[in-house]
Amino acid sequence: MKNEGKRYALAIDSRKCINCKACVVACRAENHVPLGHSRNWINEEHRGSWPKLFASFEPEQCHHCANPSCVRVCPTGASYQRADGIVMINEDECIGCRYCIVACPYGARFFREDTGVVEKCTLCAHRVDRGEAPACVETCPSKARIFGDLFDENGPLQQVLSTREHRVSKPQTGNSPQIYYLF
């Protein structure tokens, strides 16, 4: 396999976000994703009050967990997990059950009544499987996330991760996600 010895991850610079959803229609567009329908959203935090308001930005996808409670609920395997961490589902074995739906902890998979299926966030595997970033990453104007490969140690992800705090989202969850929020 082309990206055997990589593992895929994001790291989203909340602070950057400036909630223009440029990624959201990148993705959509590039995946074909019905409308009423994302597989990439931006959650939105105001607190505050006028004159003093405050709103955060944060990205929000699959994440493409190292330990991923999708893949194990799968009773046909249409759910799974490439060697380079990118988690897929092979459409002609999904057979629309939904199970995926609710073992995901981020509410990234979405059933699609046209086709029978469920469909979520591929970080645009196609892409990089040619060797390009995924659409979200390439169409964001503020540069808000990076993608690369975790055990690239020279890579933009790793230099980002090495010298930036960061967490994940659900820690507790035991999926191991691979999307990480820098401080």
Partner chain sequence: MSEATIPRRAFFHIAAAGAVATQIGCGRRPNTAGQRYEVATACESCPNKCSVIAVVEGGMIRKLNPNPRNPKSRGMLCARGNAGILQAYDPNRLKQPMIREGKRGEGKWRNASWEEAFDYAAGKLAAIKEKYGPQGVVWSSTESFAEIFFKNLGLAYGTPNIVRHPTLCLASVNLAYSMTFGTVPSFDLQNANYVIMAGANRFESFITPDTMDLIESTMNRKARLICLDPRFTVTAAKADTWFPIKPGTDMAFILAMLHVIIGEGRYDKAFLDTYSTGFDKLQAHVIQYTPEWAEKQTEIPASEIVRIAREFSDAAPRAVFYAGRRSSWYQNDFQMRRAQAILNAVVGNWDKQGGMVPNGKMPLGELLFLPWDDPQAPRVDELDKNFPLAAKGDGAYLKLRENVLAGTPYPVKGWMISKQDPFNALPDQSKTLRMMEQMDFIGVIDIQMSDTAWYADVVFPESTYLERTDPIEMLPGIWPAVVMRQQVIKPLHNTKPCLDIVQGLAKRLNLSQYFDYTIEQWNEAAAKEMPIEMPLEYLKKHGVYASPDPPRYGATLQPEHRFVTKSGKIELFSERLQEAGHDPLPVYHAPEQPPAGRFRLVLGRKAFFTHANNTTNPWLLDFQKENRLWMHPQSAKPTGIADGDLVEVTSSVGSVRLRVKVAEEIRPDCVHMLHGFGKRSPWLKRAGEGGADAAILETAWDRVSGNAALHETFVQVRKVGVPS
Second form
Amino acid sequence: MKNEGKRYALAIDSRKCINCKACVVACRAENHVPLGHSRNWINEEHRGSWPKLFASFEPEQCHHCANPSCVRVCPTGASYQRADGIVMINEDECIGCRYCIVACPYGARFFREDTGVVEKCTLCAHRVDRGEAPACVETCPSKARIFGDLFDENGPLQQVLSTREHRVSKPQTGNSPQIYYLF
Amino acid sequence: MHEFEWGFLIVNYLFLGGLSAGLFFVSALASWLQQREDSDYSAIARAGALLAPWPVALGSLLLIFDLGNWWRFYKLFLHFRWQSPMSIGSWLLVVFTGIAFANCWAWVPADVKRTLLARVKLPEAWAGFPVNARILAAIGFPMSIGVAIYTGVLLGAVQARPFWNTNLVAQMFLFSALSSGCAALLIALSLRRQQLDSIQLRFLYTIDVCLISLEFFIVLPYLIHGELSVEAVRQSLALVLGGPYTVAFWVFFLGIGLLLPLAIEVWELAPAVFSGGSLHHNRRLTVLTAALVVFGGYMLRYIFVYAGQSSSFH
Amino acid sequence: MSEATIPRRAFFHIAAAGAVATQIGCGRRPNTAGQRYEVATACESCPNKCSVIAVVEGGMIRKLNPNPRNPKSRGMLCARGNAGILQAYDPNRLKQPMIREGKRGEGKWRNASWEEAFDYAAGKLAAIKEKYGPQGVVWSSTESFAEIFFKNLGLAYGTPNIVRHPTLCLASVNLAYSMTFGTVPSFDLQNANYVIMAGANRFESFITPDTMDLIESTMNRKARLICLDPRFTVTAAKADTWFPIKPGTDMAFILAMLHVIIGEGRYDKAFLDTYSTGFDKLQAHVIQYTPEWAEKQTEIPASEIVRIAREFSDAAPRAVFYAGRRSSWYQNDFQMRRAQAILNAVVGNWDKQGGMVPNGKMPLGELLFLPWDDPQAPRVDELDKNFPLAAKGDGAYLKLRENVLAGTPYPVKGWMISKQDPFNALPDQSKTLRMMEQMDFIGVIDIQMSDTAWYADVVFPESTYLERTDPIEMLPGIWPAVVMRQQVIKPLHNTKPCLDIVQGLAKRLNLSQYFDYTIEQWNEAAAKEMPIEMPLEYLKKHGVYASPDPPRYGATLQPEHRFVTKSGKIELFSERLQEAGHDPLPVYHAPEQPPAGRFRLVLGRKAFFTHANNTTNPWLLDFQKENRLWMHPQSAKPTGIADGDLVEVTSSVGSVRLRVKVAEEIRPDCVHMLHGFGKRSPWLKRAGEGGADAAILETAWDRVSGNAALHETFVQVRKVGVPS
Ligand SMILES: Nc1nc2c(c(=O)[nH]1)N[C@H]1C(S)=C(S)[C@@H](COP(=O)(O)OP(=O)(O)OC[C@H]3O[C@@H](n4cnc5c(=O)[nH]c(N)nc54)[C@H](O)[C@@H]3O)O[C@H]1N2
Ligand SMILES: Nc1nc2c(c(=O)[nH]1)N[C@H]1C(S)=C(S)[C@@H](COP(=O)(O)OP(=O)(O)OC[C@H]3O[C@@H](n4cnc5c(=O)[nH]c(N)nc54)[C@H](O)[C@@H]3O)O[C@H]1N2
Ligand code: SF4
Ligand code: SF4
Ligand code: SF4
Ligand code: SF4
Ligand code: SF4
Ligand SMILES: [Mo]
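Can you switch from the form predicted on its own and show the form predicted in complex with its partner chain instead?
Below is the whole assembly, all chains and molecules, this chain first.
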């Protein structure tokens, strides 16, 4: 792996997630996400039957895929990927065709009725560029979310990825998603 | 549970685009095959040429109308992104629509052209343009195939939707589009006062039977291939094999919209082909059959647009 | 939406400054061009007081970020803390003083100036004092930084009837640990290796730093977590073992653990010999409580009780039976918590890393404007007679309500309420309503027209926590901290902070001499004792001061240490309890069980709502728009109730209607509904739909502490409709 530049990504320890929704509200506040939509969400799974019950919670948002199908299909180039891996939408270029929504295998995008453009998690690029952590990462009570630079060998992300087993969601999509779920 | 990003406007758009492509395709074929100006085929060529540009123009308007920011649609033409089927498609669509209109103009009788031009106070010289409809047909022919395929590629290229993500979808859409165009011509020509003659009928039926058969033999492998494919594809096929779209698929698309008209058309053609007799001329049946084909083409788009969006990797 | 066709940027050009406020919360990016600055402050969306850094842009609060300096909030802000912005920008909040015109609860209000409101209220309070004495007014409030001002006004006025939220919340657990250890310790979940959570739903009911420490220790350090709860909560989901314990039988489980631990000699003998009294009596007492016996009570297998007892004592001292926070459960709650305290003591986890740790403190100074005279009259709840051991200053809310309704021992005709919603916080709304109806005067200080405020005479709008500076406060704990709440933006409306409201009333009641200071002066005096230079400046800058040294353990582990108990030792056996006529050792009495066709109503929280007070917040309501009655399929099916059906839930005091959630996540003999729904006040029209639990909860209290007992209600469920 070349060590130049940065490659931002997330690791998520779902076992730690308590479904408290702090991340969802923090994102709503930070990014003015309109009610009825969310840039991030918690997948709940309930299994078993009384009294052997299980529940698990898996936070999800845009995976900032290394090979993002949303960017590929965008006819105007409004969807693009920054050099540091963050997949962004240029709202001024977006025509609102919603092809990217249909093309995202993770359901990460939504259409804003009020602005007529598509929106999704930006990995809080504006905060990251100031050297801050994404809002959802910062606020999480259980610190289930770990943000960092994959190229930074001593950074928090590589630290945890090199010591813990992990997986990505639906690797068969071919998108090479960049949220690493820890086991 | 699932929210549909693309709805009826997109279904209509895909259908109308395909319809135009089909009309143009059949018209161009007829135009080449005509020996003389007043041959049997020229009526088909003219009808196709006159009808072809309108559905796609309407469809494009629907597409623009469906955009979140319709006034930004021009941005589609500030970029060319070869990886985006929509980008390629948009370019293809304008070029094709332009040719289809030119071709349409070419087939308008000279006196009508002059009257029309006079009414809108345009130079009379425009009546002479374009000179050679056959060349337009030749350029537009591949374009029409491109547009017909494109409506399928738009969906088929989306790897996120296992229901769509096979190039068989593009082929299915191609044949369905062309056969819809052919059927539309059958309807249009049957509704004239003047009866279709045997040669014309035989021409259109033959093309349509070929196209429907091709389509059917794409649908079959689509299903078989899907069943033999990875889990996600099998799960997505469940949408039509015991899911919310099963009735629409088997009854309305495959049954009423594909196999039934195929059977009728074969039956109509049969005496001419097998016993050297003449076609069963039955104007009503022709219109009904062709309408079923068009309906089937519409159902195909409806089912694919909706079911495809419901499919995902679980 | 009509703006849909106007490009967003153009729209913001047109938007007037006033309209900006309403943009928050509707997802539109507000016009935040303008100066950006940050203010360190503290959250008020629940009692935890987490530290916050508020980001202001263009005069509007843009974001609340966690402040990592606070060792209690540990760099987090929960969903409610994040949604706190909307409190200030709530279009339905109180914006100016209001005086009631029509009948009580009729909803005819007139806007009043502060002068008018003060004059009116002070006039009423003076008249009541004149006629009934100062004891004729009840002064009630829930914990907050500024509560001290409000409470002091009551004391200065001269009423003995100060009643505070602990008697709805944690009075029994506090008393039980105090009676045992002379203090209420914290639990070192950061370092514990074995944790038993009986009902304390830490992963949904946030307590700082316990919630974060527990997730860290269970998930990262592999500490073992045992959860006992009749509901399958998030805590249960994360636990190594969850037992759907039969409600009200926790004490049997604890006593059986003691039976095993003592019977097998697994207790910390040296520790008990040095620091405790009454072990012999305890040893003899628990012989009767075998695991087999406890299995019948709790429905937890005896073998599991034995296993847990052994594992627990093996892990000690890094093992805790967590005390719980809301202990307003059953009429024997105090004794159950005593049993816990004893169990913890027996394994010797006192003042050890990973065990129970007496709270550290930090010095704060005081502005003294005392003394006001001690009240002449006894308390109306007759605390001395009914609950002689209970904390004197907090009262016993439910007994107080009974006596006020009965007019004994004397009439009470006035009610001052601050930051509390007794209409929802007390069981049995019809009783609370009757108590309100017999009042000559009710004054409420709140930020919104709560259900309680709706029945008041005067409503004083307090500035929301983001618009005011409050007294600084020390948060005791294993790692104590001093935190400060300071004004982030100027009040958006005609509202005042608590101190100003208190001063306005004090002036007219001729009590100004006790409130002759500004918030600045108060905070300066308080900060003076802090062990740093320029303490107030430090707090204004950073919002929190925590000792730079990490916590130390074992300060009380000196043989000569005197615990603040009668004997100076940890009292396993309590003579004071015996003298007061209570069991000196916890004696088990099986709880009454619901008869056939009835269910026990159990309460519990969700991580994104606080009590009854922020179910109007659109960002939170988005996660759950109604409360539903949880019902196990085994109990729903025979009655023909299906998921989504509308049912009527009836107890002996009332009934409510709400829809059913058929769920495996609750015992078949229980039902559950979330607090904070089914509001009456039309001003809370944004609140979610459903039923109010307080309408059907019956009145009951813990016998020793007087704490409310909120899990003692049996209800009937009748289907009245199908999902529409
Ligand atoms: N049914 C039922 N009853 C319960 C409980 C339960 O779970 N279920 N829980 C019990 C427990 S543990 C507790 S602690 C109590 C809590 O009881 P309360 O303290 O009454 O709880 P809240 O619903 O938070 O009500 C607080 C009131 O303060 C107002 N408020 C919020 N912020 C401010 C502010 O800054 N200033 C002022 N002046 N007012 C403000 C709110 O609008 C609300 O009206 O309830 C107890 N009662
Ligand atoms: N998100 C959020 N956090 C909060 C608050 C809030 O309102 N919202 N409020 C704060 C306050 S003031 C308090 S007091 C605390 C309260 O926090 P907790 O002390 O955790 O109290 P509850 O959430 O009321 O949870 C009580 C649990 O006990 C279970 N239970 C009921 N009966 C029994 C029984 O007999 N045995 C056992 N073992 N379990 C039983 C219930 O099912 C429920 O899950 O939370 C604080 N934190
Ligand atoms: S804030 Fe953290 S714990 Fe809470 S829901 Fe989000 S990821 Fe889970
Ligand atoms: S998750 Fe979806 S939106 Fe995000 S980069 Fe991948 S394909 Fe694009
Ligand atoms: S909706 Fe916008 S971002 Fe998405 S594909 Fe269309 S133009 Fe690109
Ligand atoms: S990284 Fe930022 S934009 Fe993405 S989900 Fe988290 S808070 Fe929202
Ligand atoms: S736990 Fe949440 S609501 Fe309570 S003080 Fe902390 S951030 Fe605020
Ligand atoms: Mo509480």
